[in-house]
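What follows is one chain in C-alpha cells, specifically the form predicted alone.
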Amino acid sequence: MSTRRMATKAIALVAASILAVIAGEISQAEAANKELKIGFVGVTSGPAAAWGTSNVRSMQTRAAWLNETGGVKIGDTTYDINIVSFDDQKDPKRAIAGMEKMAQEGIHYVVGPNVDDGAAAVRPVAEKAGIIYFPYAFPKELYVTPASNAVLGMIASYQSGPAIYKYLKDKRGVKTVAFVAANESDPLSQRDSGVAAAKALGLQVVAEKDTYQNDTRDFTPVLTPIVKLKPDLLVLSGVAPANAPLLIRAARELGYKGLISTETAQDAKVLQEGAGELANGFISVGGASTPEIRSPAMNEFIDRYTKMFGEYNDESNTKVYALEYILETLKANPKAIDNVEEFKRTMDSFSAPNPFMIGDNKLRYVGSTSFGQKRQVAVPMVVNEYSDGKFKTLFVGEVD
C-alpha cells in the first residue's frame, strides 16, 4: 500500500508540474506584446545614403528604446515595434517594389522615400493599399489634394530657402548668387525654387542653368565658369552628401571666396573627410535640434544612436521624428492602427507633447500655409553652418 500511495503521489505532482508550466506557458503568451511593423523604404546606398541611413537608424534606435521600456500601449492592447526596411537604391522602380512589399506584409505605416521621384512613383501603391508614407521630398503634389496619404517629414528647400538667403542678405551682405545643381528632377525642382525665392528677395541670379551628372567626380570644368562670375552665394541645390564636399572642394581651388549653401541636410563626417577645413563656412538645413533646445530625451536617443552605429548624423536630430508621429497619432486614435482614413481624421486636431524637446512644445501637423491642408510635421527649421568637423546653429524658424 506504501508504494502504490508512493506511486500515486509522484503521478500528481508531475502532472501538477505539467499543468504549472502549461499554465505558465499560457500566462506568457497572454503576457507578450503584440508586434506592430513599420516600414522603411528609402535610399541607403550610393551618394545620398546618408539621408536614409540616417532615417532607418533613427526609427532603430527609438523602436529599440522603446521595446527596452515595455513597448507602445496603443488603446488596450501594448505593441512592440518591428522596423522592417527596404534600399530603394535611390530608384523609383525599387521604392514601387519597396512599398509594394510593405503592402503585401500588412504595413499601413512607412517613412520614406528620401527623394522626389521615389515619393512621386510610390504614391499610387501607396494609395490602393491604404499606407500613409512620410517621405522626405518636396513636390507640392504629393502634399496637396487630391492626394492625402503624404506627410511631409522635414522642411522643404521652398520653406527653408527664402530663410535662409533673407539671413544672408541681411547678416553677411549677399546681393548675388549662382545655383548649381545635379540634373535631376529632384535637385532641379529646388533650383527652381531657390532661384524663385532669390529673385524675390531682390538678389540677382547670375546663374541658374548649369548643371552636372550626380556620377560627376571632377566638378571643376562645372564650376569654373561659375566662379569667374564672383558669386557672393553659390547654392548647390539638393546636393547629395557624397556631392557636397567635391563641389565645395572644387569651387575653393578654383579660387572661389564667397558664400556656399544648401537646402538639403548634409553629414558633418562625410563634409569633413571629403572637403576638411575647406568646407569651413559651408550652410545647410540641419537636424531639427540644438543643444539649446534638446530634452534629455533627446539627450539619451543620440547617446542610444551613436551606442548602436558608432556614430551620429545630425540630421537624425530631424529623422527621429516621423516614427514618434506615427505612434503619438496612433495612440490618440487606435482605431487607425489598420485604418489610414482615421488616421487622417486624427491629423487636424491632433496635439501631444514633443518629447524631444525642452519646454511646452508640442508634436502637430502643419503645411496649411504650403499645401491647404495638414500634411507636414512640425519640426524646428534649423539652419547650420559648418566648422572644423562639426555643425554650428546658425539659425532657428519654422513653419506653419
The other form holds:
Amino acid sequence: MSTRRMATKAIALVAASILAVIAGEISQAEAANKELKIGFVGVTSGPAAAWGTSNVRSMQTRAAWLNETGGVKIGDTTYDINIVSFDDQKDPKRAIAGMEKMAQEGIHYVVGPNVDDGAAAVRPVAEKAGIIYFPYAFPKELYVTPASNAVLGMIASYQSGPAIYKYLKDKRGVKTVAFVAANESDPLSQRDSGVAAAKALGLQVVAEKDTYQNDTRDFTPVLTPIVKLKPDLLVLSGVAPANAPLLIRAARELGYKGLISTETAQDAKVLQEGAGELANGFISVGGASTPEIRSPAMNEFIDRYTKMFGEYNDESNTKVYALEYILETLKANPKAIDNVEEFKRTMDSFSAPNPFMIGDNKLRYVGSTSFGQKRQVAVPMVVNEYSDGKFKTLFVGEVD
Amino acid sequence: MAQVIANGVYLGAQYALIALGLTLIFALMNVLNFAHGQMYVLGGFITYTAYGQLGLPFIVALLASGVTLGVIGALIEKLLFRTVIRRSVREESTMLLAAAVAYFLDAVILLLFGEKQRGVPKIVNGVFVSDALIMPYDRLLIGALAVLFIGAFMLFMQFSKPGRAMRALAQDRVAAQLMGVRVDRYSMIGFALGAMLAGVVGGLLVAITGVNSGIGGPISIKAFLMVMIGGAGVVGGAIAGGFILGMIESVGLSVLHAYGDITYLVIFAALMVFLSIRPNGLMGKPWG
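Form predicted alone done; form predicted in complex with the partner chain now:
Everything in the complex follows now, all chains and molecules, and the chain you saw is the first one.
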C-alpha cells in the first residue's frame, strides 16, 4: 500500500514538473520576439575575404546589439534580427546559389554581393523572388530602370574619382596621372571610369593599360615601368585591401615620390603592417565615419564589433549602414516587411536620423543624378589621407 | 634592363624555393600536394605571430615556422596519406585527400588568423640605388637567403643519408625497399621536409609580401606551373622552373605592359606549346 502511494506521489510529481516546464516554454515563446531574417551574400573567404567579412560582421554586430536591447519594432510587432549569411567565394555562380537560398528561406532583404559580376549575376533571381539587395558593386545597369531591386551600398568610383582628382589638381598641383588595376572586372571598370574622369578634368594620363594578376605577391616588376614615367599621381584602381600596402611599398621602394590614391575603402592597420611609414600620404575613400564626424552610437558600434570579433575593420565604417537602411525603411512602412514594392515606394520619400554621425545628418536614398532613380544609400563621401597608422579626413562630400 | 633582370632573379629565387617542397613530395610519393600553398600561408602566419606580434627575433620566427610545418607535414603523411596510399589503388584518392587538406587548412587559417592582410616590420631598412638598379636591402637579403636555402637543400639531398635514401625512393620505390630503405620512414621525412620548405619560404616572404588567408590556392597554382616547366619530381627542374617563370614574368611585365595584362596569357600559351613538345617538362622524372 505504502509502495503504491509512493509511486502515485512520484508520478504526480513528474507530471507536475512536465506541466511546469511546458507552461514555462509557452510563456517564454509568447514573450519572445518574432524573427526577421536579413540575408548576406558576399565573399568571406579567399584573397578578397576582407570585403565580405567586414560586411557580415557589421550586420551581426548591429543585429546582436539591437536584439540585446529588445529588438526592432516595426509596426505593432517587435522583431529579433537574424542574419543569414552565404559565402559566394567571389564566384558569380555561387552568388546565384546564395541568392536562391535567401529566396527559399523567404528573405526579402539581402546585403551584397561585394563585386560587379556577382551583383549582376544575382539580379534575375532577386527580381523574380522579390528581393531587394544592397550590392557593393558599381555597374550602372543594376540601378538604372528597368532595374529596381538593387540599392548601391556605398559611393561608386565614378562618383568619388572626379572629386578626388579635382581636389588633387587644385590643391596639390597634380598634372599627370597613371592608373594600375588588377585584371578583374571591378578594378578594370573602375580604372576606365577613373581614366575618363581624369581626362575630363584635363589631366594627362601617362599610363592606363597596366594591370596585374590579383594574386600577385611582389609588385616590383608591375610597377617598374610605371614609376619610370614619374606621374604626379598613381591611382590604384579598385585595389583590394590585401594588395594596397604591397603596391604602395613597391612603388616607394622603387623611388616613386608622387601621390598615390584609390577609390576603394582601406584598413589603417593593414596599411601600417604592410607598408609602415611608406604608406603616409596615401589617399583613399574612407569608411563613411571618421573620428571627426562619428557619433557616440558609432563609437559604441566599434566597441561592440571589436569585442565580438577581436579587431575592428575600418571598412565597416561604411558597411554598418546597409542593415540600418533596411530596418529604418521597414519601420517607415511596415507593409514592406514582405512586400518589396512597398519598400520601393517608401524609398523616394524616406528620411530618418543618421545614428552614426553627429549633427542632423539623415539616412535617405540618393542616386537620382547617377541612376535616374533613388537607388543608392546616402553615406558621407569621406576622403582620407593615411598618416602614421591613422586616417585623417581630407574632405567630406556627398552624392546625389 | 638591369632592373628587369634583377627583378627576375629575385622573383625566381622565391619561386624556386616555393616549388622545391612541392616537387620533393611528388617525387617521393607521387602525390600532388594541393595543400602546399596553404602550408606556405601557415608558415607566413607563424612568422607573423612570432616576429611581428611577439617580438621574437626573425630567425627564431623562421625556425618556428619550419619546425611547426615539419611536424604538421609528418603528421599529415603518417595519419592521412600513408593510410590512403596503403588502402587505395586509385592514385586520384591522394589528390582528393590533398585537396581536402587544403580546404581544411584554409578554414583553420581563416579562423585562427582572420581575413586581413598581415605584414611585419622590415627586417633591414634602406634601399640600394645605382644608375641602373634600385633594390631594397631586405629583398637582397631575402633573395640571398632563398639561394642559400636552395643550396643547403641540394647539399642535404646529395650527401646526407636521408637525402640519398629519398633520392633512391624517388628513382625506384620497390628497388629502394629491396635495398633496405625504410620506405615509410623516409616518405614521412620527405613529406615533413616538403612542408617545412613551404613553411620556411612563407615565413621568409612575410617580411616582403606579407600574408593573408586567401593566397594559398594561387600559390599552389603558381608552384604547379613551375614544376610543370621544370619537370615534375625533379629538384633541378623545380629550381629551373622557378627562375624561368620569375624571369618571364619580369621581362613580360616590363616589355608588354602597354598592352594590358597579357603577360600571363603569353606564359600560358607558351606553356601549352612547350608541354606539347616536352610533356615531361625540361628535366622530366625521375631525378638522378
